[in-house]
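Form predicted alone, single chain, as structure tokens, below.
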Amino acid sequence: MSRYNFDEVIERHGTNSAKWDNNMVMFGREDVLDMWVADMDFPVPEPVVRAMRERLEHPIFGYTFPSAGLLEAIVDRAKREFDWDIKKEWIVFNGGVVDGLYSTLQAFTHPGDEVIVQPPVYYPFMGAVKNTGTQILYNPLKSTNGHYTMDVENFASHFVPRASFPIRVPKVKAFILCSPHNPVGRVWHPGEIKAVADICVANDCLILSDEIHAELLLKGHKHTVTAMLSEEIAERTITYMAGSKTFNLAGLGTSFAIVQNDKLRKDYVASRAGRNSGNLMGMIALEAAYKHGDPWLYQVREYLQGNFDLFRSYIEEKMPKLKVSNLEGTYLAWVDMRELGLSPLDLQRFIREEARLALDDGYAFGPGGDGFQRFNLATPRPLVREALERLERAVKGL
């Protein structure tokens, strides 16, 4: 078995890395240390770039469609990953996660109509239900001492009549679902996925469920897959998944939906109808990576564990004030750095300006986000260093 050496700091400025190419327009400053979009500075498998090496032989790279060892390779690995038991007429290719819902809300949802989403949480939701013509319904996050939940009776509040109009239009048609929960990294169990899916289910409500970081979990966690807690279940839920996240092939516009309910699947389809024709290198690399990736997962995994634990012992040994929530999957870290006394805009100004570091603010994702900011942690461990201590004396300078 190859062993991969994530230490090793491999130069991406220069190859258009949205990342690291971006920091004068996206940051204002060159010399920020880029730890916010959620892509790996790891090199990707060896087996998929082999694959992909191969398929440049030859040399026409047509309109494509999905091969049957790919739809084999998405099938068996629900089975191994998930103990999931499913057909492989019932993946559906998207270029994204977020093309996915955007596609799922044009398909099932109307201008007006709500969309409850669990703030603080991944951004993009945000934008899929306004861009839509939908509404947003906040259900946010209920933290105790940086655990996070879920307000399961303010969930389902949403779906009671209301005094200022008493007769309730059934209004709520979608819930978008993050599991595991970017950015607090949450792994939530099958009871709390549950409560909030019955509820869903009692009220004719779509199930969105993003379960992108799926396989990216820190010892002790398992992923529950939303579909499979019931068949009542099943039937209401569409299933987000993508290898761009666990392989870092997000650059090769790859992903799928899993859909069992056959008229949904019909609609979902059709909404797509002309928009993507399927990702010739994605799907090589996906198939590629689910069927000869996992060595280089097992390792990866085990980095970022190390790479979480130096964060927040650094942190809590050297930054007291500052509060880090435990990571159980996912490798983003959720920081909480209220107590320096900074407003949303001054703790900006401080990250990029005085730390010289490049993240994700805690408000761009929704209510329960200010004063936080959200760490990058799939990057060398020399960085991760480097950012620690430019945290840290940016922290003593205040």
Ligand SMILES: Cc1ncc(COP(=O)(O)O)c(C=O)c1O
Given for the second form:
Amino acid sequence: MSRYNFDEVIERHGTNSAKWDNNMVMFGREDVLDMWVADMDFPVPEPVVRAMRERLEHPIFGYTFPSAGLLEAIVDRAKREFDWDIKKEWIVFNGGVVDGLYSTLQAFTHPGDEVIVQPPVYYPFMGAVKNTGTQILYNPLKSTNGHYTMDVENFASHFVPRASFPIRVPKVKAFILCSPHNPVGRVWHPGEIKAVADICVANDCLILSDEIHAELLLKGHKHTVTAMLSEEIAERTITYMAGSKTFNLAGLGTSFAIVQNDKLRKDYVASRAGRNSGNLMGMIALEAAYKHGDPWLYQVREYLQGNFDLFRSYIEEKMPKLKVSNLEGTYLAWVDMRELGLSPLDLQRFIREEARLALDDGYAFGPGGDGFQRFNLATPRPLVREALERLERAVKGL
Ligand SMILES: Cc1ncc(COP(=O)(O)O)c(C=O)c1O
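Right, the form predicted alone is done; let's see the coordinates for the form predicted in complex with the named molecule.
Every chain and every other molecule in the complex is listed next, the one we just looked at coming first.
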């Protein structure tokens, strides 16, 4: 089995990398170290490159449907990774997961309908809700010393009719679940998901379960597929998955939804007319990754664990005012910097100008994000060390 060297820093400047080639536009200076947008600075599994190269030997790139081998690879993977029995007919291809979320909201909601999200959360969820004319209902996560849980009581309260003036008729049509949760790093337990999913079932509310990070787990954590929790839940859940986070294929614009309910699936597909064919190279890469990428993935998981252990212990030892949430899944570390006493915009300036880091500002993730920063740890360890040293110097200079 080949051993990958993830310590190697591969130059990404000049590749139109959204992460590395946007510093002036995004952060106002060139010399920041990029640890923001969620892709990895690691080369993809070798079999993926080989499969793409082979396909390039044929010089025609016309409309292409998903191969039988790809559908089989997805069905097999669901079984192998999650013990989830799915049928190939349930799979619908999307560009990205965000593209899938937009289509779903367009297909199943009307302007003014309400959609629950649980901030701090991946900010395009809020964009999808706003841009499709629906309204955001926040169910903020609760934090106890940096450990986050869902607020089930508050979740349920969104469905209770309120006799106020003007009369509020509840019309919650959908709930977007982030599982595992970006940016707080939780891998939800079955009971936690079931508590809110059962409320959705009782109230005829769709569950959009974004499980894009399902295979990026740290030691001792196990992913729960929402749609496996009960038949009633499965019947109203759309599950979004991809190889893009797991195998670092985000630029190939390929993901898929799994929709068990025939009527839901038919309406979902109809809403995507003309956009269901999938991306040719993305599908080739996904099939190769699912079939042959596991040795690489095991090494990546181990490496991410090492990065997180270093990151947390360094901060605990040298910057005790900062608090790092435990990372159970994803490769995105969530750091509470409120004890520095800076306003969200001062913290942003401090991170860019003093620490010279390009991170994701916590406030962008909605309520509960002020005073936090998100670090992408899917990067060679020497860069993690460099970032920690930059941060330490800046914090000591305050
Ligand atoms: C929870 C979550 N969903 C979706 C995405 C983006 O997916 P895509 O590029 O497939 O739209 C991300 C990327 O960071 C993410 O963290």
